[in-house]
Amino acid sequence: MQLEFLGTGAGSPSKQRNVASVALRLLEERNAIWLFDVGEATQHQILHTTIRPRKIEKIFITHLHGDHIFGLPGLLSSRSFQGGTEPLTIYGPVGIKRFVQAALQVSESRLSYPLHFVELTDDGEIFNDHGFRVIARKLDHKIACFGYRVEEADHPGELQVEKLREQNVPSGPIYGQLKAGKTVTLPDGRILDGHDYIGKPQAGRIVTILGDTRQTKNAIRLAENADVLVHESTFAKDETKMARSYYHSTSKQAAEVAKQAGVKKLLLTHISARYTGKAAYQLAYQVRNIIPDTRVVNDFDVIDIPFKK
């Protein structure tokens, strides 16, 4: 599981940062990519990565401001040209279906795959296939805006092969039966319960990706005990009044959300073009006394999300 940032800027593209989009790479887990927001020129950014549009399975839109959705029609069309045939589902606030359908109809674009929409009106679970679960909650922005919490199911414990070898249990189909938790009778008469030879389950990972927002309790709820929190940081630590006026957050407010939620790693994105070079990285430096593992991400950064030790 990895996060790959395709756009980390706010409002409009700059030479340093494209507008909002982040990919959750689930290639090992489900051979798929999930996108969160698709700002203008996201498909151009993808050309500089190893992401294949046909692998994009789901797209989660936080809100309908242009810097978060203007790249959608082009990406959807290109997915057809590049061999995409599997269904794709778009989640987002009411209006996302009308926007996409209007763009495709006016441009007479034909897709080679089924396109589904799930328009959100309230908080709650929006996806669950027992491998992954996604929860959406409303944030505090000028228009309807949602944050997303992705929960991975726990992984079964590993078969304790060394323990079996020490007890002279012959390898082969027996190991598979024990790993499945079955009770097995050996040729010498011993009876083994598979549960006695399976280690503790590995806790699944949690990733929280928020849209544009003021400080709100729902952000904390979405981020509770997450392995990684992706939070906007449109304004610097002391620009609280500006942040509130424009319905955004400061780097300090993002760090406070992370601390209250028990998050270990905070990734700051949606960086204003006012902050370039060292000024952008200061957004992280100024809050590391709150969350030591805080980082301002750049376009094309790839962040691994390891299992908890």
Contents of the next structure:
Protein chains: 2
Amino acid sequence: MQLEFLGTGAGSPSKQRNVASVALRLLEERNAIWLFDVGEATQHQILHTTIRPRKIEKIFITHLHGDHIFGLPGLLSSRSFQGGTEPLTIYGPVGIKRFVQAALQVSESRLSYPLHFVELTDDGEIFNDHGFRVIARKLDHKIACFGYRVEEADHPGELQVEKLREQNVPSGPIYGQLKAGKTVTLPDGRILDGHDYIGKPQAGRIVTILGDTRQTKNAIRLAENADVLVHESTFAKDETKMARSYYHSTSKQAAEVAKQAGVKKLLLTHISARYTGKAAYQLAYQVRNIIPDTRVVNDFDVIDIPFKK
Amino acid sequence: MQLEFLGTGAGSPSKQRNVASVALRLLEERNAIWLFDVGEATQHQILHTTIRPRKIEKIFITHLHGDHIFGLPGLLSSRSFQGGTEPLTIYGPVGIKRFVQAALQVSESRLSYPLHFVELTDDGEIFNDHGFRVIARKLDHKIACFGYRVEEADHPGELQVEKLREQNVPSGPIYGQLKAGKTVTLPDGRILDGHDYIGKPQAGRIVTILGDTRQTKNAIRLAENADVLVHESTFAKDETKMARSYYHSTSKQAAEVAKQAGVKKLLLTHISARYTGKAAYQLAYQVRNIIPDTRVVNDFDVIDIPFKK
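Please show me the structure of the same protein in the form predicted in complex with a further copy of the same chain, now that we have looked at it in the form predicted alone.
Zooming out: every chain and molecule, the one shown earlier first.
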């Protein structure tokens, strides 16, 4: 599981940063990519990665500002052009369906795959297939905006095959029964309890990706105990008034959300063109007293999300 | 007057070519840029040129396929974000207004400048301000598609100031009268006819930019005696059947249009990803027996359009 940032800028594209999009790579987990926001030229950015558009299974849109959605029609068309046939679902605020459908209809684009929409109005669980669960909650932006919390299901412990071999337990259907936690009797009379041969379960990972927002309680709820929080930082530490009047956050507010939610790893994105080069990195340095593991992400950064130890 | 190619590829963006857009640079002539088609990420391409979005005065859309229009909402928004206040007019097939308005409404984008639409249904003159005149005609594509002919007005001959000085004609209001073609009497009694002191008028330039099309008579009409013809070449010389079935042209068909229209300079664009590197240049080599001055354009090529000698 990795996050791959495709666009980390705010508002308009610049030579340094494209507009918003981040991919959650779930290739090992479900052979799929999930995208969060699709700013213009996201498909162009993808050309420089190993992501294949046909692998994109779900797209989550935080809000309908142009720098978060104008890449959708092109990405959807190219996914079709390249022969994608697997269904794709788009989650987002009311209006996302109208935008995409207008673009596809006017351009007479017929997709080679089923396209589904889930338009969000309230907080709550929006997806759950026992492997993953996604929760959306409203944030505090100028227009309707959602944050997303992706929870991976816990992984059951692995069967300790080494230990069974050491004890000369012959492999076969018995292994499956032990893994299921059953008690079995061996041909030689030994009685084994499966629970003694199953390792510790691994807690599923939690990734929280927020849209543009002022500081709000829902951000903390979404981020609670997350392994990683992706938070906008359109403004610097001390620009609280500016952030408030533009419905955005400062780097410090992002760090406070992480702190209150018990998050150890904070990734700052949605970086204004006012902050380039070293000035951008300052956004992170300024708040490392609050969250030591804070960084400003750049386009094409890949951040690994390991299991908790 | 120059053509600057912002995207020269067909269908989907590739690492080598972006999707369709070409700028007609009229900075000396009217301090303006005119765009023809706006594929996704045209605004990104513009970041690598000297074009300023606020200078874009008119946008001509050939047809509504996604690779020709999906960059419009972002470009229009960024032009506003950067403080453009001058009006902008978009010409194109019926539906272009619906697409742009849906995108701007859903994203709650309010533009800082007046935006006008001229939706085309028939052939004819669509603009004329005595400096420039634009004629649109229907082409033969899968959906409604137009080609555009831009005619610059003839430049009146310059007053031959050198000649007047040689003949010791004192400068002053008399020069203006001579330039207007009047006959004037000098203080020393000499009588001068303005027509004797005005150089040859310069013929205005003609630029023809076509959308995607099969070979059609309207293409020839639009290109008649043009200084330069921008023509699609989605297919190679011998792929006539393929071109026909996809409503496109071969390089040979493009050259035949140029030949029949009396055009000396042919620029081939809308190059398929099937043709990369040398294979793309072959598209031009193959037809130089028909039009010697044929070239395949690349992204960021700037082609000067000088006055006729």
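What we label the rigid core is the largest C-alpha set whose atoms superpose within 1.5 Å from one form to the other. Numbering follows the first chain given and starts at 1. Computed from a prediction, not measured in an experiment: that's the story for all the values here.
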| property | result |
| --- | --- |
| Cα displacement of A144 between the two forms reaching 2 Å, rigid core superposed | no |
| Did V161 shift 2 Å or more between the two forms, C-alpha, core superposed | yes |
